[in-house]
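A single chain, nothing else alongside it, follows as structure tokens in the form predicted on its own.
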Amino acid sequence: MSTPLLSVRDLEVTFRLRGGLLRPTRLLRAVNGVSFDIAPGETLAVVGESGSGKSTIARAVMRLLEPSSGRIHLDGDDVTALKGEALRRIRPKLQMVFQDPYSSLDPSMIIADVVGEPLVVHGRARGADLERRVQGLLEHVGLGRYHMNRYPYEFSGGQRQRIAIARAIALEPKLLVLDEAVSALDVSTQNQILNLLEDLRSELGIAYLFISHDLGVVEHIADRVAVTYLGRIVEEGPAERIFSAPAHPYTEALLSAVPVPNPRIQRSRQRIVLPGDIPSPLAPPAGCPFHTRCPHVMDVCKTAMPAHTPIDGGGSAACFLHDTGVAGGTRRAS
């Protein structure tokens, strides 16, 4: 990998939950020791079930949530050390598109003001220049000048997400954080937005941190994938290797649930159904966090935390099935 655009090291996000009269204050560790890099122009997808910490990672990178510990470096700047005006100065490099296009746009503002607001706030444009740039941004996402004086309620969900993307790229960011940005859309609209994101990446060189629970979507857009479980990354690597030869039992289970367009292949596939639910982050299990649901659990999994082990084909997996060296997707007992 080239010099990372975004470098996250040992990120932790902890929430302090107030107790009642007879209950003590409890700590919820939503993100626990997460590390990853994103190169310029690269798409890293962070995937996992609900409650695995994906959106918390995204909000911590944006500094919408304060990390409890760890470091986040963006284009050479230590984001975790910045405050006030210093943090505001790097905001143009880092923008976000939220999940719900129905609530992420101010319903009282016309689209010209919605898209132009970042340019005004950061002193980039005003007057006729602002109008010209807003029109250009809308055209970039497949809309036009005739949309500028309309309100958000006049648009479909896909059009609203295009408007949100136009607003996000207004300041020419180097990294776009997309938090479930297509999950609220129907399948055909999802494909349109994914194609738009690919076009923008090619034209503008933007890198993406793509948060999603939908591996079918991730397969089409990601260069690399990080699989999260209970606030930890349990496997990461090139998307091609993850989808063709998953190394972690949790990744295998997630991929087995992704439908295949070919009915004959779909009928012959074996679905891996995991027992139970994700444990509560208020009381995580000892040892490997996945051992309570893992079909290959061993005694060591119940007491020790597995380290990340390199996997043939790229990336690594935090699993004792691969703790004796490069395993290449085939299981190896400890």
Second form
Amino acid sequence: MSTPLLSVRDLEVTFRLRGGLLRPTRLLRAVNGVSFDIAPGETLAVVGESGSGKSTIARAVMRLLEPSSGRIHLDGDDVTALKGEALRRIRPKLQMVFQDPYSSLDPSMIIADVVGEPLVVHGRARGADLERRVQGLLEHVGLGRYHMNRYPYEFSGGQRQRIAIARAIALEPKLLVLDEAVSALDVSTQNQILNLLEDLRSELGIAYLFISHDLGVVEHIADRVAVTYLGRIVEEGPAERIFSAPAHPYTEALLSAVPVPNPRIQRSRQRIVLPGDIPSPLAPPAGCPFHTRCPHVMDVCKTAMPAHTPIDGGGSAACFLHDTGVAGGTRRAS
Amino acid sequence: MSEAAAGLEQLGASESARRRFLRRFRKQRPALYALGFLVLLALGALFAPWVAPYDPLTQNLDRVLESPSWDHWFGTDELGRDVASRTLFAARISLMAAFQAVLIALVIGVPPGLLAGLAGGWVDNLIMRFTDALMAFPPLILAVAIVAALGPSLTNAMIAVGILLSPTFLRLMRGTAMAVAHETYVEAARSIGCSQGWIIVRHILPNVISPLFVQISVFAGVAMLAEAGLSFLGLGAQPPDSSWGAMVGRGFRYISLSPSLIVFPGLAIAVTVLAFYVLGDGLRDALGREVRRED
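Structure of the form predicted in complex with its partner chain, given the form predicted on its own:
Time for the whole complex; same chain goes first.
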């Protein structure tokens, strides 16, 4: 792999929950020791349940949140500590599409202004040139020019997400962060948007950080997948390997929950049902965060945190089942 | 999208925010009547010298305290002046006073409210504790104190009313600004690299304006009522100027001789204040966000 476009090392995001008179201030560690790379033009999907910290990762990468520790390099530059004007200047390189297209567009602005705003703010275009470019962007995402003077409330969810994408690619970013960008849409609209994203990637060579809880969607679009649990990445690797040979028990459980569009296969499949809920990030369990629900739990899991171990076929998993360095760890044949 | 569908969409296309507001406002019948009444009243007040049947200050001591008649529709007062003309001229003072008070309340309420809502932290705390202290004061006492300190005049009375009304504008702006600042589209604006100033001017201000219009309309009514009360007590409009409240205050002394003297200015106050309230209600319904997603 060439030098990564985005490189995240040991990212940690902690929220302070302000206490009251009788409640102490508590720390919520939403993201804990997360590292990953994204190569130019590559799509990395981050998957996990709600509360696993995936949206927090997106917001920290976008520098909409202050990471409490760790480093973020974009295009070789350290952007972790940038603030104010310096941060504004690197913004064009990374843009974001938000989950809810109903709240991410300013209701008081017409579409021409919504889509043209990034160009205006960064002084890239004005006047007739601006109008021409906005028109081009709208056409790029499959919307006609006559939409330009309309307001967001006049559009459907799918159309709004197209508008949000047009706005996000206006500055020709190198990285697009998609935070559950298709989750709020119905299935047929989802497919249209996913196809649009595929087209944009091949045309413009944008890399995607694709945040989703929907493995079915991820399988279509991702080159690589990172699985998060309680603020940590428990497994990461090439999409093909993750979907065909998941190494971490949590990934296995997630995959077994994805419905197969064939009733016969679906009925005969073995579902791995995890007991209980994801533990509160306010009181994460000791040792491996997954040990409270893991079907293969061993004694060592309750006390020690497994390190990332390389897996055959690419990527790594943080699980003692694969960690040959620990006594009692048996390497499963799968 | 097919050609036909595209064509259809084009036909039903673009409705500006203003036109959408007008379309929805037109459905608010009572508010329309209220607005019509207020416009008529404003025009009548503006052109009072031409519209009024008599000079409001000309005395006719042969015809004092008369009941309504064809010559004097609203009767005459204790100095034989035409009450109808005086009511029309007093509308100028009353409307102007309400306008002054609301303007003062806006000027001292809105900027710190926005600041408190957007800055948060100790700035917010400081501004809000100050506001709480102001609101804890009994309003009438505060008004009388301000007028006593500045001297009795209508403008001073309206400064007092403006100060009293400002905390509500302040709180409204603080709350709305806080809510808008946490909207995803503000975060989205930050993510594309908008500066703080740009975000406030282009994204936050346009979205906090509409609740303000509703409050302005309602408070114009409240200010008018407050002005009437202060003028009734003699703390507002000073002779020879007269507002509706001042007319009621003077007429009150002759209530046993000529009850009609307080009826017409009193009615004018009641109807005008009601009109402002009804207009505010209609504006709220037409601007309201909850019904915006009609589809």
